[in-house]
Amino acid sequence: MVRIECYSAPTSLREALQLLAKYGDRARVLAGGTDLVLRLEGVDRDLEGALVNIKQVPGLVGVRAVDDVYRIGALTTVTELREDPVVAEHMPVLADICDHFASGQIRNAATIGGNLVNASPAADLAVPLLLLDARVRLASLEGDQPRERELSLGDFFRGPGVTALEAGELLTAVVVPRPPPGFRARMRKAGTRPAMDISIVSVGVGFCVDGGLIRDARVALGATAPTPLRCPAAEKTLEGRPPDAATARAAAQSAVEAARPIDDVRASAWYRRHLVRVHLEREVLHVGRG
């Protein structure tokens, strides 16, 4: 049985965060409650302290562009990231992973900050957002006024479900950097079914070309280490080579050997392995191609 000792909706940033300062690591917020309301259930179930529902602060949704970013804001749902035009038209990568996100009930209201703060070496969200250099953005009261921190999503997951949150502090929103020019993106989720499943493997690439050369290379990986990451090596391995076949295999043994996979119900370390490998050669043949 759960047995919460405060429940709270708060209407502003500035009562919500109050709560969480006062209750600390006994804190739970609810956004979209996709996955909380599950670990309600098991790992969370003898939570004694506030569940803070944030359903009804403002300004935590929506996209919208400030100067040379796209601010993300962390009750934006999938839905709302699938259909909303200024991310199919300058993050598509982002909205077509969202194509393939669970089922439509889960996207109406699974929210991208709750899929951030999970913290799955699987989130669905967090291989697009790396490819895209995105920074979430913390808010927390200092004296009794909200003051924000900016950190790289890289930075921002430390483990299975761990992050960099510190007690008291809420994701506000995602920011995003305009993509270079030219600039294209392309992820692939294995798994058995092309949604409503957990991923095996998440790969995504994306690179520009000049002048028959890679530049700006990205390479993100999911579900195969303790956390969503950039593999470096790969990028390296694509930066200044043409986008052919020769290149995609080499990058794809640099991303192999950066894997940190494990064994599990879903799938074998080797066979995870084996699907970084193939998907990440043809997803770079196809950004290449355009």
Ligand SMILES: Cc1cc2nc3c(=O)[nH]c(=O)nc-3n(C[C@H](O)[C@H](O)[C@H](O)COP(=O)(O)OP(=O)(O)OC[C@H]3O[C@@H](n4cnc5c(N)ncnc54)[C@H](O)[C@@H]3O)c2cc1C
Contents of the next structure:
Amino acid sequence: MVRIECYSAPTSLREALQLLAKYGDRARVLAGGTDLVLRLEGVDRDLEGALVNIKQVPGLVGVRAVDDVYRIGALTTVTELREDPVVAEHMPVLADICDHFASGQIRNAATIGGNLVNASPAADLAVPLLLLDARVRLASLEGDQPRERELSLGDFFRGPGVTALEAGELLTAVVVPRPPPGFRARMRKAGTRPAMDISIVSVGVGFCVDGGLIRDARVALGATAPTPLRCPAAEKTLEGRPPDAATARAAAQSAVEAARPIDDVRASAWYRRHLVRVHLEREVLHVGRG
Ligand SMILES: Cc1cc2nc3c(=O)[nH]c(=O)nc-3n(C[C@H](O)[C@H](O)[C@H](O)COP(=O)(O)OP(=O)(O)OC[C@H]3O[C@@H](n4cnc5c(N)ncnc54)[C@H](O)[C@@H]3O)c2cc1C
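Given the form predicted alone, corresponding form predicted together with the named molecule:
Next comes the full complex, this chain leading.
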């Protein structure tokens, strides 16, 4: 039986932040509920604080181009990301993964903010957003006024289910800088089915090809360590080399060495390393072919 002291659906950011400030670590933000509701039936069963439904807070939905960044509201659902023309044109690697995310029903409810704050090492939106150098905006109250700080997504993830979000803070948006001209990226989610499955491993790579050589290389891995992560060693291996088979092999080797996978019910650590190698090698060649 879940015992919740206060349920509230605030209609302004300030009101939401006031509730979060009042209840501190006894508050839970409710977005799509696809992760939280399961927690309330499990680890958070004895929550005696507040459930703050943020669905009516204005300004948290949708994708907008603002100056040299794209701003994605925290409540934007996976379905909305999948159908958004700005995402399709400028962040296709993010649109593509939405096709492999859960089922239609879950995609209609699941939000980008919830996916990141839930901080599963296998969170599907994390890898494309790491490739896109995304940052998160975190709001809290200063006195009686909302203020925001910004953090790179890499710094936001701290461990399985743990983020840099502090008590009283709300993730309001994900900010993606415009990728460099000619930047191409791909992600591969390895699971037992094409969708409706948690990743065994996910691998993403992106770069530009300039004069036949790779530049702005980015590599990201999911489900291979306590958090989704960028892989600077593999990026260094790619930088300045042609996108050929030898480069792909070398980058895959660097990524395998950086991965720290575990054995669990879905796969052994050995198999996860194998998948990182195979998929990264393939994806480097795919991106190189354009
Ligand atoms: C059947 C099923 C299939 C799934 N398949 C996948 C899959 O394929 N890939 C995948 O990555 N995930 C999958 N998930 C997990 C889940 O759907 C996603 O992680 C989803 O994006 C969570 O978003 P939400 O809006 O439902 O979050 P919620 O459940 O509402 O919240 C999740 C957590 O984030 C906090 N939170 C939410 N929004 C904010 C915010 N703006 N600021 C601060 N804290 C916030 C909540 O308090 C909670 O702790 C699946 C879940 C189910 C039930």
